[in-house]
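Presented below, as structure tokens, is a lone chain in the form predicted alone.
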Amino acid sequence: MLNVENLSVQYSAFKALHGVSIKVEQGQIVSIVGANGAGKSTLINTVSGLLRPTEGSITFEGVELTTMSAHEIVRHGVVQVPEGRKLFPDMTVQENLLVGGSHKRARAGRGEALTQVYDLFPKLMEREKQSARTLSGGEQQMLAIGRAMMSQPKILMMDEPSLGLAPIVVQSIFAVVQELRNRGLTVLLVEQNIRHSLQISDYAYVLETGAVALEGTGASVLADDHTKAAYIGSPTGSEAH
């Protein structure tokens, strides 16, 4: 479905990614994990068209994305939930959601998509007339996911969805990711919360200093001695960030 081959991205003299190859099959949750600064967000932003690669290829359903604008990539069904949510704080919940369904391919099914979002996140329906800034952190993350779903994605790319949230809210966000997969959506998950993300992933890649250091099923990467030593930390679950 999504194929990234030999991808390199450079900022001035700094090479943020070098020779990265990943594959995401339809209906999977695939995680990109690693420490802060490993290149995870650079990878997902390049797939989204926000950054340009210096080398390599990105194809989605056989279509080359590397020369497309970010808006064109969204229209092809590749949609990102950005780190930090990037909501419109003075717009209402409903207005934020409708913005997500404003492109031509999504507009016709906007009413049905809104119903699906409210079905997944009933709290958003309760707060649909409130401004986004009045929501809790967890509710704002729900809204960011819902806005992305309004674009009717074929693959949903989530950049650090658990960042800054209380542990109980983190659990609910990961449950939402699993529910999206159960509903047939493909998910590419970028996370520093390594234990949780690997537990729900069909496949995973570990990025270290801009390159793939390890890959395999979520369970096998979680069980790997290097992953345990470098990222998982103590048996109580503390993780390296």
Second form
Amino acid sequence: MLNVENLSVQYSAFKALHGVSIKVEQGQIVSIVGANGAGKSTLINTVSGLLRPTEGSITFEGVELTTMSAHEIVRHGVVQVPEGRKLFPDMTVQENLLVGGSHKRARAGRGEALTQVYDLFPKLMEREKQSARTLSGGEQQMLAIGRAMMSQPKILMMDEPSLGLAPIVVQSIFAVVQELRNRGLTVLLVEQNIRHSLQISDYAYVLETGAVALEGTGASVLADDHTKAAYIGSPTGSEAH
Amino acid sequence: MRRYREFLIPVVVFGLAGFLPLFLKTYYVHIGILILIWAYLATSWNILGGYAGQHSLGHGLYMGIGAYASTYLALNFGLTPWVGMFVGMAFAAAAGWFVGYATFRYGLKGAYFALVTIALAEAAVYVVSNWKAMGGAAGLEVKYLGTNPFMMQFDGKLPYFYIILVMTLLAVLTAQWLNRRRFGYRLIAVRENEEAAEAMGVNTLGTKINANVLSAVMTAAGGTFFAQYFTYVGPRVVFGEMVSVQILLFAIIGGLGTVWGPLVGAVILVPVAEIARAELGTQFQGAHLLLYGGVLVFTMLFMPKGIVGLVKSVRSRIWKTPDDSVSAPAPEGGAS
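Rather than the form predicted alone that you just supplied, could I have the structure of the form predicted in complex with the partner chain?
Complete assembly follows, chain above in first position.
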């Protein structure tokens, strides 16, 4: 469905990605995990068209996205939930959602999409008329996801949805990700919360300093010795020493 | 019916304002006209500056284009300013598109965008000053014909008052309409977080250019009225920095990005400035400019959302509606 091939991205002197290739199939949850600065957000932002690659190609359902502008990419159904939410703080919850559904393809089914979002996040309906800045962190993340859903994505790319949220809220956000997949959406998930995201992923890539270090099913990456040593740590070992 | 209720309030307010000149001396009708001119221009500016958050400091460019186009066509071809106004608006649309494309296409924002707009308006002052057909530095005088509705000329002040009253009403209705339209949401989304707007499928470049064009077109119509009322256009008078600065002054003081802000700003500030000018003008020239500066600094420091913003937050405190004015955790939350 989404095919990223040999992608390289450079910020003036610094090469953020070198030759990254990933594949996302319809109906999957695919995770990109790795430490801070590994290039995870760069990858998502390049697929979204917010950054331009120096090399490589991005295709979605056979359509070339590499040189398309960001708002056109959204119209093809590739939508991101940006890191740190990036809501429109002085607009109401409902207005935030309406902006999400304002492009041509989404307009026809907007009423239906709004019902779906409110069905998934009843809290947002209660707070419909409140400005986005008055929401709690978890509600803001829900609004960011809802806003992205309004543009009727085929694939949703979520950049660190659990960032800065309390553990119990993180649980519910991961539950939402699974619910979205069950409703037929494809999800590309970027996370630092590695254990949790691998547990719900069909497939995963580990990025290290701008390149794919390891890939495999979520379970196999989770079981890998290198992943354990570098990112997770053995649950029993550390206290013994 | 409910859809149209929000438009009813402006219509009623302006309808009532229409009775005022019947009880006022000519001088106060003149002040009323000044208020409405600036309210109209500031409302036009507010679409780009307040809604879309792109602070143009060169709206004199569009005002000048409107003023000069209708005046030139009336003098040389006897064209009625009622049509000349639309010619000016067409030219302003082209200029607005060009300025928008030339700046936004290359990602100019904030102070950089403002600087380019100042430069372009200032360049227009010099171009027109050296353009013989446009009267050069001396400008153009609207030929006085006595009362002639066809040429938008009247001996008394009342007809001018009603023309600008209707124009301002239309501008306020446009702002009100934007508040509930997809295009309006896009403008605000661009202001609040341009990158997020783009990531949500908003064509931010097109949105900003369209906002500039709409704002320029409306401003140009104000230019035509200005020329007809003062029967004179000069390069500095209509293209100059005083025009560009005053336009945004009323919008900022009244409340950026609000429907009523520019009008409220003009209603409060224009009379005060006029009194200062009339009372102190001889001993202390430029007293009203000093006043503008002082009020602007005060507004920035103590009520950054302008008068309308202040009223809104006081009202929400009294009625205990969901309080939007209290700053809760910023939605940008978390590290980046």
